[in-house]
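Taking the form predicted alone, here's one chain by itself in C-alpha cells.
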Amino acid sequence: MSGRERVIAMLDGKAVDCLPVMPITMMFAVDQIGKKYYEYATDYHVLADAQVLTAETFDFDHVSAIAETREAPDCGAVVEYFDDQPPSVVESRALLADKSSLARLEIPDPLAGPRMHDRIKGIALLKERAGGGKVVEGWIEGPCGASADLRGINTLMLDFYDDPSFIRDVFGYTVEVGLRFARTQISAGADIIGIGDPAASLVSRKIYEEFVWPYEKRLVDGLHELGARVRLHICGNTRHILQGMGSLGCDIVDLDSAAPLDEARAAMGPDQVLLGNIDPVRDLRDGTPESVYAAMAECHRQAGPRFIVGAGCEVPRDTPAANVHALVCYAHEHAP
C-alpha cells in the first residue's frame, strides 16, 4: 500500500498492511534541508521541499503545512520572526488588547492574506509533488488557540471569568476564520485538516466542556462538511479533557505524551483513531533506537488497532536519525 492508502484505509476501519506513521515535523524537517526555520515559516517552496524530503527519507505517510499560526497575522496581529526558531506572536501589543475592536475586525481572505496564501500554495506544491502516494495535511489554529494569539494568552484565560459573552463572540469568529482557511486549504489539494488548539490544555474541564468544546465542535462539523478528514492535536496534560476530545467526532485524535494513550482509549471507545504519544524528549530524542522501538510497543499495546504512530509533539530538531527510522520500523513491522 502507499502511505495515502494505508491512512486512508486506517480512517475508514480497512485493514492495512502495517501501521501507518504521521509523526509532526517542522524544525527536524527545515535542518534536513540545511535551511533555516525563517524560511520554512515564512517560504513555501521550502517548507515544501523539507517535507517532501523527510517523509521521503524516513518513509512516513503524510506531508503536512505545519507551521505556526497563519491567521493571527492575516488578521492583523503582531508577530516577531526570528532566524532559526519558530515565529511568536507579540502578546504585548495584542489585536485585540480593546475588546470592542473584535466588532470591526473582518474574516481575512486567505488568498489575499500573505501568510495564509503562501500555505495554500505549500498545500498544492506538495500534493503536486508527494499527493499521489502521500495524505497531504493542512493545518488551522483551533478556537482556543487562535483566540489566545488574539487577545494575549492571559488576558484570555482572564476572559473566561470576567466576560464568558466575549469568549463566546471571540471564538466564533476565529472558527469562521479558521472554515474559511480550510476551505481554500481542501480545493488547493488537502486530505486532512489537522486542529492545533494547545491553549484547550490549559483550561479546567468545566470550561473546555462549557466554552471551548461548543467551538471545537463547530469547526470539526464544518470541515466535515466540507468533505476533509480531521486531526485533532492539544498539546500538554490533557487528561482531565480526554472524553470531550473522543466526542468531537475528529478522525484522529493525536495525543501528547503527557496523556496516556491506554486513558484515552477508555474515554473514547475501541473506534476513535488515535494517534501518539511516546514523550518527543525523554523517549524520541534522548533514546536509543532499542528504547524508542520499545516505547513505540507500549504505545500500541495502549492504543489498540486504530492506531497510527507518531511522536507526543512536534519531533525535536536534534532527534538523532536512527532513532526517527526506529520509530518507522515499528511501524512498518506491526500490523493493526
Second form
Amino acid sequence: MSGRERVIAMLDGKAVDCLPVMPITMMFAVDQIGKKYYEYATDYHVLADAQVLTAETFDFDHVSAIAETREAPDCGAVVEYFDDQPPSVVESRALLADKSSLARLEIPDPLAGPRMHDRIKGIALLKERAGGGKVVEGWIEGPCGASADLRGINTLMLDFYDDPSFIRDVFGYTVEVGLRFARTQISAGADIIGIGDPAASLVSRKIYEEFVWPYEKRLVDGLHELGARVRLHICGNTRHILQGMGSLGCDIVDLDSAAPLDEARAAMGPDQVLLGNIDPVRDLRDGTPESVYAAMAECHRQAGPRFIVGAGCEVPRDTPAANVHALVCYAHEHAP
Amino acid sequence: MSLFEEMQQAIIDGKAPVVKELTQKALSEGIKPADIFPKAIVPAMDEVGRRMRDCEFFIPEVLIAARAARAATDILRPLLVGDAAARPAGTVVCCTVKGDLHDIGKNIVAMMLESAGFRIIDLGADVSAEKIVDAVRAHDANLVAMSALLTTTMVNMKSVIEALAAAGLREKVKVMVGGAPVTESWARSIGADGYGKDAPAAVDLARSLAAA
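Let me have the form predicted in complex with its partner chain next, following on from the form predicted alone.
To see the whole picture, the full complex is given below, headed by that same chain.
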C-alpha cells in the first residue's frame, strides 16, 4: 500500500498492511535540507522541499503544510520573525487589544493575504510532488488558538470570566476565517485538514465544554461538509477534555504526550482513530532507537488497533535520525 | 468568617474589587500591612497553587486569582517600604529567554511568586543574557527564574548561566528554570540550581532556594 492508501484505509476502517505514520515535523524538516526556518516560514518552495525530502527519507505516510499561524498576520496581527525558529505573534501589540476592533475585521481572502496564499501554493506544490503516494495535509488554527493570536493569550484567558460574549464573538469570527482558509486549501489539494488549537488545553473542562467545544464542533462539521478529513491536535495536557475532544467527530485525534492513550481510548470509545504520542523531547529526542521503539509499542498497546504512529507534538530539532527511523520502523513492523 | 478568611476566599474566587475593599477595610481597622501578606495573600495563593496542581484550577482561574491578589499587593507594597518586618522572601529576576515570545507560563510563575512574598523583577519575554545580568546586578537579586517553550530557545538558558558566571554573579544567585520542553536532567546539565515542572512547583523551589 502507498502511504496515502494506508492512511485513507485506516480512516475508513478498512484493512491496512501496517500502522500508518504521520509525525508532525517543521524545524526538523527544514534542517533536513539545510535551510533556515525563516525560509521555511516565508517560502512555500522551501516548505515543500523540506516536507517531501523528510517524508521520503523517513518513509512517512503524509506531507504537511503545518507551520506557524498564517491566519493572524493576514487578519492584521503583528508577527515577529526570527532567523531560524518559528515566528511569533507579538502579544504586546495584539490586534484585538481593543475588543471593539473585532467588529471591523473582515474575513481575509486566502488568495489575497500573503501568508495564507503562501500556504495555498505550498499545498498545491505538495500535491504535485507527493500527492500520488502520500496524504497531503493542510492546516488551520482552532478557535481558541486563533483567538489567542488576535487578542493575546494572557488577555483571552481573563476574557472567559470578564467578557464571555466577546469570547463567543471572537471564536465565531475565527471559525469563519478557518473555514474559508480550509476551503481554499482543499481546492489546492489537501486531503486532510489539521486543526491546531493549543490554547484549548489551558482551560478547565467546564470552560472547554461551554465555550471552546461548540466552536471546534462547528469547525469540524464545516470541514466535513467541505469534503475534508480532520485531524485535531491540541498541545499540552488534555486529560480533562478528552471526552469532549472525542465527541467532535474528528477523523484523527492527535494527542500530546501528557494525555495517556489508554485514557483517551476509554474516553473516546473503540472507533476513534488516535495518533501519537511519545514524549517528543524525553522519549524521541533524548531516547535511543530501542527506547523509542519500546515507547511506541506501549502507545500502540494502549491505543489498540485504531492507531496512527506519531510523537506527542512536533518532532524536535536535533532529534537523532536513528530515533525517527525507529519510530517509523515500529509502524512498518506492526499491523493494527 | 474572619476578615483574613474573607480575603482569602475573595482571592481564590478572583474577585479583585472585593479584595481591594477588604484590604482597605483591614487597614482602616488598624491591621498592619505586613500581617496581611502571611495571613491572607500567601495562604490564598498557596491554595490556588494546590488547586492548580490538583487540576481543579486551570489558567483562567489562576490568572483571575493572581489579579485579585495583586489588587491587595498594589495597596500594600507602598506601605511596606522600609518596614523591616516585611522584607521580601527574595528578589527574583524572571523572564522568558532570548528568541522566545511565549510568556504566559512565566507570567503565572511571576504572579504566584509575588503573592508568595517575593520581589519580582519581570523582564518580559525574548530577553538577552546581558539584560538578565544587568538586572541581577541592578536589583541585587538572589534568584533568576527563566522560562522557555521551545527546544530551540531552551539552549539560551545555558548562555545566561555562563553570562552570570562571567560577570562574577553565579555564586550570588540561584538559577531556576522551567517550560514545556525543559526537564530536570536538562536543568542539571546546564548547571541550574533547580527545575520547576509547573507554577506551584516553582514557588516551592524558590522558597527552598531562597532559604538555602
